[in-house]
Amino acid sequence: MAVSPPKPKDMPLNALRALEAAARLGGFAAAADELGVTPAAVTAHVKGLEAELGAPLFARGAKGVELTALGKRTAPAFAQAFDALSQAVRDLREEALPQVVHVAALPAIAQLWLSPRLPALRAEAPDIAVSITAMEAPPNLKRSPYDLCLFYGDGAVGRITDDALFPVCAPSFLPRLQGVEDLAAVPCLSDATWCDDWANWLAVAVPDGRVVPRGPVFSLYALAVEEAVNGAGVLMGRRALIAAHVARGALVQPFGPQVPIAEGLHLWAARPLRRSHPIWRVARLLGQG
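Give just the one chain, in the form predicted in complex with the DNA, as a structure.
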């Protein structure tokens, strides 16, 4: 029976967060990814909790981990608590700096769609600073410090614009593209993550389907666009992203139809907002632009 200060240490908060993420995402690797650490760290955290608890929270299998009954019963409470905490942090940030709006967007969208609209945004709302972070996938808004997300998606809510595919090239490149069949003879630029765009367009434009496009692949769509502008080849363009270049004549459509795609640009916020709120104002200005 100890007397004075036998500090009954609580469980470490970071370990609890790891547990929560692993439980919610169904795996240590996914949790590690969300938390921005290695899976080994998550392993260690969960193991520490289980050791202090004296009972396993996950059943380990070769195909991954699964929550034990104990974990299943207790995990939701942690999710809620951390949600509340994240929300509190977001509110705190916002109260402290109400004039900064953090936008998360796909790199291509950030550079090709959002960037050209920023001057107008600044003009309309000079009091608001817009900070943009590019990332491959939409963040978990409940856990990340972003106010708005701008990505491709396929619902109706939050849709800003639909999109369509069509080939484009520099005006100087036009002579080399008399018809669709010329595609087999010129470099066909494409993006690594949208590698299906060519096939999807060809399926409509050349249903007989004997044209197989070849050409360099870029990991950044904006790079491919730049190359197309420089006359490096023909690009399968996404209307929403190359509209500015087309409008200014830097890119032209040599032939063929515009093929609508299921996904369009979507903009959404972390939560409902008052109409007077800076985040809401930015969303409205972007949605109209």
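Go ahead and give the structure of the form predicted on its own, now that the form predicted in complex with the DNA is out.
Shown below: the chain alone.
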């Protein structure tokens, strides 16, 4: 009777994914963040691979981990393999013509720019559902499930709109502002992410530095906008994000100028878009907005 040799045991895919992410990102914590697991889970996966191989893949030290010679030789092939796997998954989804388009966007853009445009998008393309995920930084589209990304910066699909800085406040707040100098005596609202916006605007509007804005800093730009609408102070507005509030009179510009900023709203795509595909249709409609 013929005896078949034992089949080699496959290495766990999740463990290999943890290895690749840790090698590419330079640490277990960063890999855990990308994969949505704990650093302990990544550590356990890597230790399991090392035990099976009988050789270390990472050297542990006080300053973190570093690939061993074995790890450096083999990590690039895993990066290529997982890139190819991610591409194959995207190809599968695209060929299936999904009717759900996944968009990742900066929280302020998602809430203040994108959300108000969804009713028009649904009316134009009622067969397509748009799923929105708010995040602070653009995801790695090679390794994430998102079809489109909307952030400030340079985008592969294109620039959606330019932007500019200028102060805004509620109409009820206007009597307290006779001129730019009055900013020194009123609350000046700002956002933690764009903490330099006031300085950048003042460098043009009041270049002698005689006005130093003071006031609360918010972790969410949308919250700062609402506080300005409620009369809490003067906000350094970003035109693209507050246009709807200005259009309906909830916020007004007490004085100029409007100072252009280099970065506008840009759209990224996971891959070249195919005409008439649902992802292409959403990208086109957003570009019109």
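Numbering follows the first chain given and starts at 1. What you see is a predicted model, and the numbers here were worked out from it, not measured in a lab. If you superpose the two forms and keep the largest set of C-alpha atoms that fall within 1.5 Å, you have the rigid core.
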| property | result |
| --- | --- |
| Pro138: Cα shift of 2 Å or greater between these two forms (core-aligned) | no |
| Arg122 C-alpha relocation of at least 2 Å between these two forms, rigid core basis | no |
| Is_shifted Ala203 between these two forms (CA, 2 Å cut-off, rigid core) | no |
